[in-house]
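Encoded as structure tokens, the following chain is the form predicted alone, with no partner shown.
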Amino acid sequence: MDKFDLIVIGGGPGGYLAAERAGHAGKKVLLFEKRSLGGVCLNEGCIPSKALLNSAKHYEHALHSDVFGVSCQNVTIDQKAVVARKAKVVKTLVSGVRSKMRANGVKVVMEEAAIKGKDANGFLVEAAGVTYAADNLIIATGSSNVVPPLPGLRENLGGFVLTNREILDLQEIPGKLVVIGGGVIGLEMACYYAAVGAKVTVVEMLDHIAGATDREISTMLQKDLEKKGITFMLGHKVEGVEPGKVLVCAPDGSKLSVEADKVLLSIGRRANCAGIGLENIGVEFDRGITTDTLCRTNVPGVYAIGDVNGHHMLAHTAYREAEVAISNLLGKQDMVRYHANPSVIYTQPELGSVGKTEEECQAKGIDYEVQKLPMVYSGRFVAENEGADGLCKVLVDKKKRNILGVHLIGSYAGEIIWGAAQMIEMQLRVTDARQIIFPHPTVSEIIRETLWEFPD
């Protein structure tokens, strides 16, 4: 039986980074992945969706280039070429992950693995009839799409009804696309397909889009996307699908049908806890595997990172959790500070958020103060955007004066928000953050300008 210092189950962002870090530290590491290295993020999520969205951005720029003094004629978009480029990007990055594994001495087994128990050899993991053992175990099995038991949904899955996997490979732009769910995935794909010519309708059960995003910011995003032709049916509940249409119940109880050539199902994801043998070693789990801020489970030597622990289903959270798990495995003190975890929605315009929202502060009784400035206070934003709006919103603890939350809508929001996360991570007060020198001209200066709106 092959014995390892560490076995990692799942080769997504958290899993492959954990394997890389442990291998780099000299540990003997085995990584299992049942589909493709890089997991959902690299193959069916974060990266391929950004490739598509970038193509749409170039297309929109070309269509409206005259406002910048550039003349473009006969502008078209080739969906097959867009998808082919997306595939090339994914292939390049997956190859990069493989190279990282080889460079750090990680053994990779492309098979589905399950935990069988523990004995004197350590934790036992079986794949394709072979059993392996390790002193430590990291579970990084990710998450899967939630598919509710609605009439016609499962029967049409992969054809008329698409998930994030199939929507990224469509060779033709659908005339009418109905998106079920107004969260991150739904909004990003709605944004892409609306930009390239589809008539898009988003059906959302809640009375707002973008989940827990600051409500003022998400409302601004909705208005911007409506200007781009996207229709939102908020407070509407999907009751099923039939060929060519989605059956919907309106807030007043009336029944509606929405015509569709394709349907994207994006109502959320569920941690992959079943079928991996957690019960064989007594790992506690509910909606996700229970972990602390050191990414430890209730079983010593077993860690859980990424979507499977249910804390934040974001690739960059998984990266950080991987680093924390390996640090603690190596005897180094480290922890995840989830309160400073940024999130981004890569629509056009982008959203970037970190920390508490106004709604969260109000619900928790936190005494806060808020200041906000339009993005037009940034010189670079004005220079690069014609007729666009945007906002920077900063929340501060009224007594302690430390920064509680920063919320952005506008260009480069996703590239800027990490700086705000650092301010929250380091518990900077307004007076501390004002002393940071921001490069000029950058859109990031909007944060500094907003900080100066607070009284001393």
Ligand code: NAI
Given for the second form:
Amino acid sequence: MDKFDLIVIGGGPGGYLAAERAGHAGKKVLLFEKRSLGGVCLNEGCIPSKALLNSAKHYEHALHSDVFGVSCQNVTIDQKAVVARKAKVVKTLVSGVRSKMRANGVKVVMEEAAIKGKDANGFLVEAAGVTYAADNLIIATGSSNVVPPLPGLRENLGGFVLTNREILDLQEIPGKLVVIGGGVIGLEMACYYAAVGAKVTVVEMLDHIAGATDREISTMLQKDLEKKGITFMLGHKVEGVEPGKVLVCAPDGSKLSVEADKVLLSIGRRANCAGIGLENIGVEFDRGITTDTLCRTNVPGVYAIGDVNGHHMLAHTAYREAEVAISNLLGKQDMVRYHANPSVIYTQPELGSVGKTEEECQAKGIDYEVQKLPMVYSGRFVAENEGADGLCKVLVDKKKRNILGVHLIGSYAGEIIWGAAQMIEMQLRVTDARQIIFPHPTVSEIIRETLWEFPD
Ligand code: NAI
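Return the structure block for the form predicted together with the ligand; the form predicted alone was the one displayed.
What follows is the whole complex; the chain from before opens it.
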């Protein structure tokens, strides 16, 4: 039987990075992936959606270039070409992951694997009828779309009803697209399809979009997207689909139907805990595999990282968890600190947030102070945007004066936010953070300007 130091199940951002780091450290590593290296992020999530959104950005720039002194005629978008470029991007990056595995001596087996038990050889994992053993296991099996048992949903899945997988491969722009769920996936895809000409309606059962995002920021985003032609039906719950329509329950209990050529189902994701044999070695799980801040499960030698532990379903969280799991496996001290974990929504305008929101501070009874500035206080923002608005919001602990949260809406928000995450991670107070020199002119300076709004 082939014996390894580490077996990693799942080749998404968490799994492949863990394998790479362990291989780099000289460990004998085996990585299983049943679909495609790179997982959801690279193949049907983060990366392909950014390729599409970037095409929409070029299209919109070309359509509205006159204000910048550039004239473009006969501007069109070719959906097939957009999707073909997206496929090329994905292929390049997947092959990059493959090269990294090779460079770090990781053995990759493209099969579905399941844990069979444990004996004197270590943890036993089976794939395609072959059993492998390892001293340590990392479970990085990710998450799947939630498909609720609503009438018509399952029957139409992959055809009339699409998930994040199929929506990225549509060869034609639908006339009417109904998006179920105004969360991250729903908003990004609504933004793309509205930009390229679809009539988009987002049905969201809560009274706001963008989940736990700071409410003032998500309201600004909603207004911006409405200006771009997206219709929001807030407080409306989807109850089923029928050919050509989505059945909805309004806040007053009345029943409506919304016409659709295609439907995107984006109401959240669920950790992939089933079918991997967790019960064969006694790994505890509920909505996700139970882990601590060292990414350890209840079984010594077994770690769970990424979406499958259900902490934060974000690729960058998975990366950090991969590093922490490997550090611990190598006997080094390391832990994940989830409080300074940034999140980005790649809509146009873009959102970047980290730390506590006002709503969270209020719910937890935290005594906070807030300052905000419109993005137009940034010279670069004004130079590069016409008629756009945006906001920077900074929350500070009233007594300790350390930064609790930073929330941005506007260009480059996703690229800037890591700096704010660092301020929170380093527990900087307003006076400390003010000493940081920001490059000029950049949109990032808006954070510095907002910090100076606080009293000394
Ligand atoms: P989500 O949890 O972000 O949003 C789902 C939304 O659907 C919620 O607002 C919920 O209230 C609503 N909903 C649920 N049932 C409904 C019903 N019957 N009718 C109407 N509305 C309903 O989930 P989403 O957008 O599917 O994203 C899944 C995961 O992927 C998230 O954890 C997200 O963090 C991750 N992701 C992250 C991205 C990023 O970082 N930029 C991009 C895309 C996904």
